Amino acid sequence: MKTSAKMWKRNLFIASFIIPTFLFFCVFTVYPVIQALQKSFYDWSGMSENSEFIGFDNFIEMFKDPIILTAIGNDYFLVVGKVIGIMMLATFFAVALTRFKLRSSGFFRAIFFIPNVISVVVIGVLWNFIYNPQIGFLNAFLSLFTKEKVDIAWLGFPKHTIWMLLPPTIWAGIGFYMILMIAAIVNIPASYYEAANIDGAGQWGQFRHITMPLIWEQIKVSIINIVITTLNGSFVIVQLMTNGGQPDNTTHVMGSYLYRMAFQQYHFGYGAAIGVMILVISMITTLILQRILRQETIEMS
């Protein structure tokens, strides 16, 4: 009886933490998803009381919309660019600040982490000034090496403007993932590296055979997190830096196109269908990534 009472109290204690969180999850995540799925089957402006059930027409219209293909392509372009850029730089700086024992490692950690405490809005405005053709830092810097003043409109090329969104998004993400890598690397016993040194392994060999396998879990989590946040969160930087997909709708991502259709053109049912598409794409991509990145975890003894 005493054991049963203890188990009941234990379960009650656990439930007191889980149930409120689960309720919040249902109210703020599950319910909006169900609502979006329902609205995607209606022709609704988002403002009117009247809406018409049209079945899969929004989805059929979406598959015929050329901007949707551009937006999906841009989403995956940013995903690939950010994963490569952030993971390479974050891992490199994490290894440099831990293994090479730099004197000012604390200072550099703080410098790299600063973009993570700055609002995305501020980052977008800051990089807009950097790219500005008249007063921007980038043109001013390039002008130092030319006879004439450089006045390139970096955000004005339909085919290449999406490339200009990569530097700010990569810069903004390095610090967080670098700290994650550092936390994993400092937990690797120094005896592993000492034994590798005795065996004559160089820095690259130690990184390849000791560091990488032992921080693989952190790398995997980081990649999946970058992919999910990019597919769902690139809207803000696109909206700020390219005025929502300009020039000529070539820089739209799914999020920015959803915002335009739902809240600027009042085609809310269509916007809801785009939201459902984002959810499906994110889930499929995450499942595929988890399968690709599946690798036996190496534990430290």
Given for the second form:
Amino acid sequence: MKTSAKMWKRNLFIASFIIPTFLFFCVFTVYPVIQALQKSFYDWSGMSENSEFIGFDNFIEMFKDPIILTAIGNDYFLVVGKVIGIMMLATFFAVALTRFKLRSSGFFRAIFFIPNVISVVVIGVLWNFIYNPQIGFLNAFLSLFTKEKVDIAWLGFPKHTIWMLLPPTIWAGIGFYMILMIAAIVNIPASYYEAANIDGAGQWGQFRHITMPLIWEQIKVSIINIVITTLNGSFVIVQLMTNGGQPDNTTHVMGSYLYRMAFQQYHFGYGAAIGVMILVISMITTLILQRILRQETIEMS
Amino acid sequence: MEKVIADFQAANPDLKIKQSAGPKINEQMKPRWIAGNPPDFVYIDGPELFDRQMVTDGQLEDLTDWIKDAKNVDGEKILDLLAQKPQEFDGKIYNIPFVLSAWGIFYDKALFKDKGWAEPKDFEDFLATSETIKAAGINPFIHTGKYPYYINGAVLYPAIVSANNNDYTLLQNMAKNDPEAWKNPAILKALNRIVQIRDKGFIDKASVQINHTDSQSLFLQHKDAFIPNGLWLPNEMAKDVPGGFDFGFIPSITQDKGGKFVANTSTATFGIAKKAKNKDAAKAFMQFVFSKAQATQWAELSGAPSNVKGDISSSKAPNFVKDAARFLSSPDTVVVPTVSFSADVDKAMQDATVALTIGKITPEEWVKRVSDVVAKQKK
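What would you give as the form predicted together with its partner chain, now that the form predicted on its own is on the page?
Time for the whole complex; same chain goes first.
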């Protein structure tokens, strides 16, 4: 009798923490997802009180839409480009700032971290100015080395404009992952490196055999995080820098195309279907990644 | 608007009027439209509120019969007062244009006078002048590639009308998604004008990637000589206009030698919700705002030209507005009533035009692409 009352009290205590969170989760995550799923089966302008049930038509339409293919391609282009770019640079700077005896490493840490505290909107506007063909920094800089004034429209290439979105997003991402990696590296006991030094291992050898394995957990988390945030969040930078897909729909990612369809061309149901697609693709990608990256983590003892 | 409503309230003390406005008003009102509880009277302007879509969605009251002999509070027939007639959707009228603007090409009169360049009267002139401008080291033409409806509204549509012997019904038929209209060779001829401007290297390379503000700034800095825009440009950039800058405005640059100017108008309109609870009061308000007194007051307070006819040559309006008014009322100008295309077709045209200006597609491909979208709409 006594124990069951105790159990009940304990359960109540636990429930008082879980239930409010769960309710919030249901209201703000589960419900919208279900709503989006439901809307994706309708032909609805997003402004009208009338909508028509059309089954899987939106999805069938999507497989025939060439822009969807471009958008998915661009999404993965940014994912791959960002994972490679950010991870290489962040790891390099993290190692450089911890393992090499730099005098002003604190200063550099701050400098690299600054883009992370700037809003994406500011970053987009800033890089728009850098790329501006007439008054931009990039052309002005290049003009120093050429006889004629350089007037390249960096965001106006018919085919390769999406490449131009990589530098700003990588630049904006390095700081955070660098700090993550620094935190992991400083936790590695100095004695390991000392022993390696005595054994005659160079910097590269030390990095490969000591640093890499011991920060693998952080690298894994970083990669998954970059992938997910890129698949969900490239919308902002694309919207800001190329007004969602310009020129001529070559820079769309799924997020920007969703926005355009739902809010600018009055196909809300279709937009919802794209949203469902983003969800599915993100989930599959994450699962595959978890598999690929499942390497035994080496623990320090 | 507040002043107009206050006046209306004073004239009708027994009515209870609630005004909802603000920069985000269209977004804020969205749930009410969706839920079938819309405002009675709506000013259709700004983002996320698009007349053709509202008609398609069945949100606007059919005003066709009412407007036929509706009179304003002074007893004048409203239709007779309008400079621009209401747009018809399948032969029906749902919204009445109140604010009138026009697309066209701006240049700096002061700069042109200084350099001895003449205002172009036709396409041949435009090309010749542009050649001179280019030789002087200035880019002849800039547009806003991020929002290609500027170049469509100010260059392409007038060019189509010119190429179609000044008959603008072609544009209206195109907007109705009539597949035959889209086969008209006038469209190709118009697109080829843009190709000519492109191939002569007159289009500022920056155009493709910049927004309206950036293109307007470059124009104001004399980096570019001509810019396609709407009459609102000088007001929009008021804070950045350099001293001595004198806005010149021509409605179109694509007409043949001796041909008429083509002025493509754009309007902001008033409508009444189909589900309005006080339709009579809304109509009474419509009759009130379309009086000469209210229209003049609107024009003075907002700085935007009103759609109610009147002589502004003696008013305090700036020169370019008077220029525009002179063009709009001249027999040598074809005035094109506002045409709104469906959102899908409009976007397809914008994308295709940008692709055309950077040489990615040919005029034939432009027509093919947009016609495909039109065909899909018809289904």
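Positions refer to the first chain, counted from 1. Only the largest set of C-alpha atoms that superpose within 1.5 Å between the two forms is called the rigid core. Just so it is clear, the structure is predicted and the values come from calculations on it, not from any experiment.
- Core-superposed comparison between these two forms: the Cα of residue 15 travels 2 Å or more.
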